[in-house]
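Just one chain follows, in the form predicted alone, and it is written as structure tokens.
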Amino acid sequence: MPLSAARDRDGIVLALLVLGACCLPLVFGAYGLRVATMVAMYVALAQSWNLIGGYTGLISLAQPAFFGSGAIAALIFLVNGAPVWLAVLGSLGVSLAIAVMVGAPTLRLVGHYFVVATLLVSEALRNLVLNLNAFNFNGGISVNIVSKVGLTALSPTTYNQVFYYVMLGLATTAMLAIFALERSKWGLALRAIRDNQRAASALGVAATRLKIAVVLASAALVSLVGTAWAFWIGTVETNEAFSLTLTFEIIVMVFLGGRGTLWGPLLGVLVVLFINETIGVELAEITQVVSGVIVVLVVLLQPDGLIQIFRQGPRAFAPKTLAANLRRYRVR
């Protein structure tokens, strides 16, 4: 299929998916709406990490720093009398400031040094916030967002629908950002950095500035998702907001579906959440084991993600294809 035709097809499919998602609250009950909201939230988070890990090739574990700071800062602003719009902007500013402080030193590192550095930054920030006792915050915080914005007349169903559309808006923004990136010169530049940064720099690509821009864009999106999540649940605890488990789940989703692609993270989110919502209900104690086995099999047999099944069709399961994929992990 010609490249232009594929791009047009992606645009049409994305528009239809968003349109269909807008209609889901009309047919879903309370449980279905909660699951749909979680799907939208994870799509936004997965695509935000895809910007860094998929297109730039940086395995970052700093997402909890942006998610947690966005969630907690927003509620701190609210309990101290700030209006909702100022709480959103204030928490976004806090997260971007952290992104600058994280990105400036760590982006000079490569490989596992970068991974460890981002992990240490996230854990250091978690411990700092955990011991914070100021601004009416002491390890956790609760806010009744409904009363804060004067919407006490909202029914529980309408309340959940509001936050579904908020999460859907963030997920759509993330998908559109990837859609636009794949069709721009910046996307080509990021792929060049991912494949060979020295060669990209030699060709005139401003690698450091581009990586900082990507980190800031990803941090902004994660922060907004964290803020929306905090407003939705109303109560935030530090260890939960800065949980590394969330980041590992996101990374699994992106690699499972196919990193560096538009549809891969969406597919990964659907698969992982389907496993959690089906196996996890009856067999909660082995959910992680089953998920781990599935991820290992996919990484070994389809290392470019499940998206390759849709691209290659039956050829993805051909013995020669599977054998070639296994050889990519041969120990030398």
Contents of the next structure:
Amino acid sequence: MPLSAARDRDGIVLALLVLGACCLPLVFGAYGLRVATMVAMYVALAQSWNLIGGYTGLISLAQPAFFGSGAIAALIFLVNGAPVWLAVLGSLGVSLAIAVMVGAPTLRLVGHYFVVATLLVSEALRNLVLNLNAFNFNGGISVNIVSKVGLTALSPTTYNQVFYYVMLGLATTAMLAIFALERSKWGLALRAIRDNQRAASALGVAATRLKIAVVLASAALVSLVGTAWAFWIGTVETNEAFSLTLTFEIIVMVFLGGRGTLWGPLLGVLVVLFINETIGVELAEITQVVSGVIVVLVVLLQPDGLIQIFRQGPRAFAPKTLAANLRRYRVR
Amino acid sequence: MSADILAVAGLAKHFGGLRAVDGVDLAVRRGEIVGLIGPNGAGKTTFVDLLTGSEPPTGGRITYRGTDITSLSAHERSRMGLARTFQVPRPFGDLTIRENVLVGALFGRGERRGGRPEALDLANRCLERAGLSAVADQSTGSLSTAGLKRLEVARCLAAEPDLLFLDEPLGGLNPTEVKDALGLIRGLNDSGITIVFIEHIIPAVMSLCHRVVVLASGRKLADGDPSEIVANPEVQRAYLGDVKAAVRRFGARRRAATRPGGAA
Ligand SMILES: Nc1ncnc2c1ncn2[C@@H]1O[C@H](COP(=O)(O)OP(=O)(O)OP(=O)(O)O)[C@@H](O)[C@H]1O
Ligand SMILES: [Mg+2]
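In place of the form predicted alone, the structure of the form predicted in complex with the partner chain is requested.
All chains and molecules follow, beginning with the one already shown.
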């Protein structure tokens, strides 16, 4: 059931984008490729967060827990002599186990209780790992992961290209997950749950089960991105792997572009990273101010995200539309 | 199988010290329309919450078509053929009217059975029945109170219920809308759906229901034919007198809404 005909174009656009992205290494130098890899990583993370924050309406701050466990667990597997494939699968397993332990109790929470609980989980795990000194691993010391895998044998160009395609693969998977969800009955169920869970349950939607499934899918993706990130940057530091800042950035991108949509998060990533890579390079001091102002303006005037501008065209800027958007903030 | 579709024994719900539902027994026979009346705060909505699994009970047992469903969740009960409307309609605001109904069609009773086209077909039939076909692709924001109440019913129908709880489906409707709604409800019952009907508009309850149950302070006060209930002095004291007073207070508009219900 393509619920609206306009969405039928999404598949073609997505295919063309991925195809184009595959060709980028042919034209990009080392710097360009590094930025492209970062874009792909952010897209994968933004869509993973969008799965939860956009489609279930839960503002989760557990993403650092999954990203960090994906990175650190992979590292621990490697330093203990495990092959790369086992490190990838093993760390995925660790993240999923955490997701199950975290998801089951926190999904019963509502509103800000959920936000705080997920934040606590991420921070607790970061502190746990910081103080971990076992399995040939010391959480307080940054570890060079590259030397552990024999990846040093690769030329820098090949190395960068490998990780570009890995991140692109993850970003594509995340986009496809949202694409498929929007076309499935589960996407409809999630939107129903977000609007009115009691009514959705009364109509036969297994709300809690569905939310746990979404949390697991999201955690799995984030964990894999975390693992890939660890290999890519080479030197892993615990505080960076469990960085809340990264998650806040991601959340801003999703809201900016338009949460609960296929293209919104991609748009948000592109806009923010574009600002960072342009103004951010020339006028580093004022990037924060510029992106701050943009975020505030968008949140106030286009609360459904920049994607609305694509959907509505010039109508999105009509004074009447803007006024109506502003009125949504009126306190009743 | 017995003629009872639903049997409730000693059902209770306490909110802290408040006994919202306080040990209620009830049997509902297949095919009947049971009216559930009682003053504000009597526990009617809470009772429906318990029966449909929206809230866990403090005590008691619920048997549906011979199966103990007391510990089943709301979605499991829905898939067995229980459905309810909500007293305060709150549609899925991000979804169109058709999509709202589609949720019931995809996840209710037909969950395992149907494919997409079947579900869409079912949803369209339910929209038609509730008189919402013309506006099906609009957003729910465009609906009036009457429209929202119809959407509540259409969503439930799409879940293909055997037993339907209607929580004040006439609240806020004008006389014409009340008449239409009563026609719709009768039609549902004629097509084999057993109905439990909560309503404050007494003439409507008396004309529609085969049997009336009175709740007051979480307890069952009376249970019998509509005529018996009206004549019951205890009910008069606890509730009906109350309504007469309320009708006088709210004045002409409310009175106008009450009368045609009785005539319908
Ligand atoms: N979640 C809750 N927490 C605490 N008390 C509650 C809750 N829900 C209902 N109550 C209380 O339980 C009692 C019964 O409420 P209920 O809504 O079931 O009454 P009702 O018969 O449906 O009333 P009305 O005719 O106004 O709809 C009321 O005193 C109400 O305040
Ligand atoms: Mg009520």
